[in-house]
Structures are given as structure tokens and as C-alpha cells.
Amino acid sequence: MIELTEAISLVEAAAAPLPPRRQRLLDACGLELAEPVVSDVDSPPWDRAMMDGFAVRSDDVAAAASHALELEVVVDLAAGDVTTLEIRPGSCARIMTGAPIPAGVDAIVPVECVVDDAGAAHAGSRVRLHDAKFRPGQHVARQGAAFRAGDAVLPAGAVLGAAEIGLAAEAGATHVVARCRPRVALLSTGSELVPPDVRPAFGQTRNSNGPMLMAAVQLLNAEPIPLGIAADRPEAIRAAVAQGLAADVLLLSGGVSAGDLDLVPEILRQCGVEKIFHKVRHKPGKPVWFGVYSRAHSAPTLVFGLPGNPASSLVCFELFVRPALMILAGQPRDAWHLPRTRARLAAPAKAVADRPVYLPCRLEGPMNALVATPLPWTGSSDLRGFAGAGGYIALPAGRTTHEPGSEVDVVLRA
């Protein structure tokens, strides 16, 4: 058994930022680009109308001076329509927003500038226009005005939000090279486990660890890969472990203590996972296991064997798995762990003599004067208190009772 601080340091030392990956554009939403996005087209790709109206020759409008201009409408163009017709002097095209500008014209007179009824002004008719504020070239988006083919529309280091995703798509990027979300395979072990949608029979237990750990992974912007439930049979666990070792992180819950059916440590050894530590001096979660699986031509897989009791599994996730995922994702050091602060106890809190203890608590008051109230908790199989907790009281080994008014460390929930 090793000390908590040593175990955390070993996890931090084993984790390293993952190299960027080429991935689908939408899968990279929220991530940082490692390579620029370069457009394969001009934008706009051709001169196009920015308003509904009539595509005209500026020379025709200038010749009409301040009077209404009467023109022949020779073609109707909606967005997506194209024409090879060249618009000659004295004529125009009825055009909708987004349509390509036909040859011969260079400006748009908005439909609101029609002197008479615009509804009848279609191809084969004549239209009278008067635009008192007319400017040559108005309401036309010129080809390449936004960017040109070969331009880097998004630099390396840009974070892909909604606008950036849209811009990359316009530039023709279906895939990008970006920082990646760690891929986390999750396996629950135990012959007594059944899925949450199954009403447990006598002797069975619903698998709460699977959904809980998947949620914890997702909240850290990592990608969970559920492997389901493996019964306490070596062949079942081994097959699931072999699949999970292809991920960046493999999380197992259950089977890491000292019972006859705690098979996980030996199976991990047989699968080539190097043990870094097994059992840490803290409560809840003493049986936690951690190791590294080396992969050729790829980053190693970090493997965590978490205790089967849900509260223990959650505490171990926050203490050990969280920093590993933050490091893999390239987050700065100050983001690796949940924040800590000091608070005063509103009620007695019980510790143990030989190891640090984490107790669920309610937190009230301003950050500079927090008050921590221990929540009812019956042990490491009880998630009820943790579900309502604002944080955890972190009590050091030694003193077994901390009285009301005592100042203690608290870990704030994310």
C-alpha cells in the first residue's frame, strides 16, 4: 500500500498529452486545431446577389440620372439558378439573394425600389426602378471577397466553436487535425450486476458504476466507450480487457480487492499491463489499481482498476482518473484536479487513524467563509450522500474526530 500523494504523483508521471489526431470536423467541436484549415475554393465562389431585386448595369442607372429607369426583364434567377445569358444595355435580370450575378451587370437594385407593382416584373415584362441612393456595384458580393482558395481560414491553435465549424465546412474541410478527446473504455465486472433497465432479482445489483463513470468521463469532455458488464469469469474479463486496451484509458470497476473472485489484477498482468501501484492509503477506495499498457506506434493505455463500491469508485475517479484525463487532453496543471479550499465544520466529522478520508458534505456561504456540513453516508456502497454533495471534506489521517467549528480542507465538486 502506498500513500495518496505518491499515488497521485505516479499517475501524473505516467500521463502525457495525446498527439493530435485527424478526425471528422464535427467530432472536433470544442477542440483546438493543431494544423490550419486551408480553403479549396474562393468565398464567395462567384459574384452573387446580396439582396432580392434586379441585377442592372450601373451605366444604365447613371444614364437615367434622377428619373425612374425602365428596363426589360430578360431572365429570372433564384438562388442556385445559372444562366449563360449576357445582360445587355437597357435590360436587367430579376434576381434572388444568393444567385450568381449574370454577365453584363454589376449591381443590384432592391425590389423595394420598383416604382410600380413588382409582382408582375418577371422575365418577358418591363420594370421601372428608382433607387435614390444607388451606388455602382451595390449589393453584390464579389468572388473571393471573404477568402481565396489556398487561404488559411483558421490558424493552428483556433478552438472550433460553432462559427469556426461553419467556416471550416465552407472551406471544404470534412476532417481536421486537432487535439483529441481521450477515448475511455469502461468495463463493469461482477456476476451479480444487471443493467439499470433490469429489475434485480434476489442477489443481483444494478450496475450504477457504468453510467456514473460514463457521465464523469463525458463531463471532462472525454469520449466514453462502454464495454458493458463482464461476469466474474477470467475468459469474459480477459476478452473485454483486450478490447479496452485499444483505448487511451481503460477503466474497470470491481474485481480489484482481495477476494476469491477479484480477478482483475491477475488478468491485467496476463494481458501485458505493467502494474504501477495497487492499494492506496485513503478512504473510500483503498483497493484502487493503476498500470500502463505499452502499445507499439501509439501512446500507452492508462489502466485503472476502481473498487466496485460506487462511492469508492467515484472518489478514486476524482483523485486519480480526472488528472490523467486532463493531462491527456493537454490541459494546464491548474486544471488537473478539483479545486480545494478551507471551510469550518457545522457538525462533527469522523476520520480514521491510519489514512485520509473523503466525506460528502453540503457547502454554504461565501468562498472566504465556507461552512461544511457532513452529509449522511452509510459507507462506500452508498451514493445517496454523494449525489447531493457540494464537495468532499478531506480529513487527514490521525485525529478520529473533528469538532464543529474546526477548520478543514474541502474539495469542491465540478
Second form
Amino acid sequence: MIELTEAISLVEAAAAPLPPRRQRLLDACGLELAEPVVSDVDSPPWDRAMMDGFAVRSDDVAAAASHALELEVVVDLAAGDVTTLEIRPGSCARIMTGAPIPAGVDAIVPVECVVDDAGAAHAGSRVRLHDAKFRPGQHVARQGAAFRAGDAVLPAGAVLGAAEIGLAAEAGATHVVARCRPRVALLSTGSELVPPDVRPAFGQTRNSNGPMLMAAVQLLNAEPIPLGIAADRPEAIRAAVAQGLAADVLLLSGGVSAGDLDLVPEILRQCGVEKIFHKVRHKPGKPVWFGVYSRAHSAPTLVFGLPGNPASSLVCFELFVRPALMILAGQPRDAWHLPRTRARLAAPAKAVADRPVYLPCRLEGPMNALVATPLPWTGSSDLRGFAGAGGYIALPAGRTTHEPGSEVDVVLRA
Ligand code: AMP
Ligand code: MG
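What would the structure be for the form predicted in complex with adenosine monophosphate, rather than the form predicted alone?
Up next: the whole complex, starting with the chain shown before.
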């Protein structure tokens, strides 16, 4: 058994950022660009009408008394329509938002400025316009006003959110070179386990760790690869482990304690996974196992054997798997772990004498005067206290009861 801080350091030392990869644009959503996105077009790509109305020559409007004038409509242009026609003095084009403005004109008079019946003013008819607020160039977005072909519209380091994805799409980037989403294979071990859609018979337990760990992986922007449930039979576990070792990370739950059917450590050894530690002095989650599967020409697979009890599994995920995934994803050190701060207890909190403990709690008040209230929690098989918790009270080993009003360390849930 090793100390918590040592175990965390060992995980951090074993993990290294995955190399960036060229990938489809949408697959990189939420990831950081490793190379800039360079546009292959101007934006706008041509002078674009930004209002429904009439494309006019400014000099015609300038010549008209108080910006009221009558023009001949020579062409109708909807978005997607183009024309080679040049608009001559005394004429105009009826135009819709999104169409390229034709040669000769330089401004749009909105359809609201038509003096009589706008509906009738199509090609072949005359239109009377009065735009008291007319400015040359109005309602036209000029070619290249936002960016030019060849511009780096997104720098390396930009994180691809919705706006960035849209911009990259406009710039013609169907693929981008971005950080990798770590691929995380997930296996639940236990002959007693049934999928969540099954009502458990006597002696059976729903596989809550599977969906929980899938969610935890997804919330960290990594890619879960569910391997389902393996019964406590060596062949079943071995086959699933062999599959899971192809991923960047393999998470197993169950089978790492001291029972007769806790087969996972021995099977991992047989599969060539080198053990880094087994058992950490903390609660819940003491039986946790960690190892590395090395390969000649690619990054190793990090293997975590999480305890089967759901609360233990979750806490071990937060303590050990989270930093590993953040490191693989290339995140900076200050993002590896959940943030820690101090809070004042609103009610007594019980520690365990021989090891540090995490207790789910409610957190209230401003960050500089946080108040932590322990939530009812019956132990490592109980997820209810963890659901809805604002964080965890982290108590050191050695004392049993922490009185209301005393200051404690708390870990904030993301
Ligand atoms: P183990 O770590 O395999 O000894 O399991 C410890 C406890 O956790 C047992 O009560 C198991 O039934 C339970 N358990 C194991 N795996 C899961 C799982 N995937 N979902 C919910 N409970 C589990
Ligand atoms: Mg088991």
C-alpha cells in the first residue's frame, strides 16, 4: 500500500501528451488546434447584399432630390443568382440578402424604402424609392472585409468551440490538425453484474459503473470505448483486456480486491501489463490498481483497475484517471486535478483513523468563505451522497471527528 500523493505522482509520471493528429473537423470539437487553419477563400467571397431591397448606384441617389428617386428594375437577384449585367445610371437590380451585388452598383436601398407597391417592383418595371438615411456603400459587405484567402483565421492553440468550427468550415477546413481525444476502453468485471435495463434478480447488481465511467470520460472530452461486462472467468476478462489494450487507456472496474475471484491483477500481469501500484492509503477506493502496457513503436496504454464499489470507482477516477486523461490530452498542469480550497464545516465530519478520506458535501457561500455540509453517505457502495454533491471534504488520516466550524480542505467537483 502506498500513500495517496505518491500514487498520484506515479500516474503523472507515466502519462505523456498524445501527439496531435489530422482529423475531421467535427471530431476535433472541443480540442486544441496544433496547426493554424488557413482560409482558401475571401470572406465575404464577393461583395454581398446584406438586405432585401434594390441594388443602386450611389451617384444616382446623390443626384436625386432628398434621396427620392425613380429607377428601372433590370434584373431580379435571389441568393445564389449571379448576373454579368452591369447596372447603368437610372437603373437598379432587385436583390435579396446573400446575393452578389452586380457590377455598377455599390449600395442597397432596403425594400422598406419603396414608395408605393414593393411587390410589383420586379425586373421590367419601375420603382420609386425614398431612403432618407441613405449612405454610399450601405448594406453591402465588401469582399475580404472579414478575412482574405491565405489568412490564418485560427491560430495554433485555439480551442474549437462552435464559433471556431463554423469559421473553420467557412475557411474550407474539412480536416484540422488538433490534439487527440484520448481513447478510453471501459470494462466492468463481475459475474453478478447485469446491464442497467435489466431488473436485477436476487444476487445480481446493476452495472452502474459502466455508464458512470463513460460519463466521466466524456465530460473530460475523451472518447469512451465500452467493452461491456465480463464475468469473473479468466478467459472472459482476458479476451476483453486484450481488446482494451489497443486503446490509450484501459479502465477496469471490479476484481482488484482480495477476494477469491479478484482476478484482474493476475490477468493484467499475464497480458504483459507492468504493475506500478496496487492499493493506496485512502478511502473510498483503497484497492485501486495501476499499471502500464508498453509497446515498441507507440505510446503505452495506461491501465487502471478501479474498485467495483461505485463510490470508490468514482473517487479513484477523479484522483488518478482524471490527471492521466488531462495529461494525454495535452492540458496544462493547473488543469490536471479538480481544484482544492478551504471551507468551514457546518456539521461534524468523521474521518477514518488510518487513512485520508473523501466525503461528499454540499458547498455554499462565496469562494473565500465556503461552508461545507457533509451529505448523508453510507459507504463505498452508496452513490446517492455523491450525486448532487458540490465537492468532497478531504480529511487527513489520524483524527476521527472534525467539529462544526473547523476549517477543512475541500475538492470542488467540476
Ligand atoms: P469488487 O471490486 O469486484 O470486489 O466489487 C465490490 C462491490 O462492487 C461488489 O458489491 C460488486 O457487486 C460491486 N460492483 C462491482 N462492479 C460493479 C459495477 N460495475 N457496478 C456496480 N457495482 C459493482
Ligand atoms: Mg467482483
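Numbering follows the first chain given and starts at 1. This is a predicted model, so every value here is computed, not measured. So that the term is clear: the rigid core is the largest set of C-alpha atoms that superpose within 1.5 Å between two forms.
Going by which superposition fits each C-alpha best, V288 and R333 move as one rigid unit between the two forms. With both rigid parts superposed separately on C-alpha atoms, the smaller turns by 18° against the larger between the two forms. Here the two forms are laid over each other by their core, and the C-alpha of V153 is off by 6.4 Å between the two forms.
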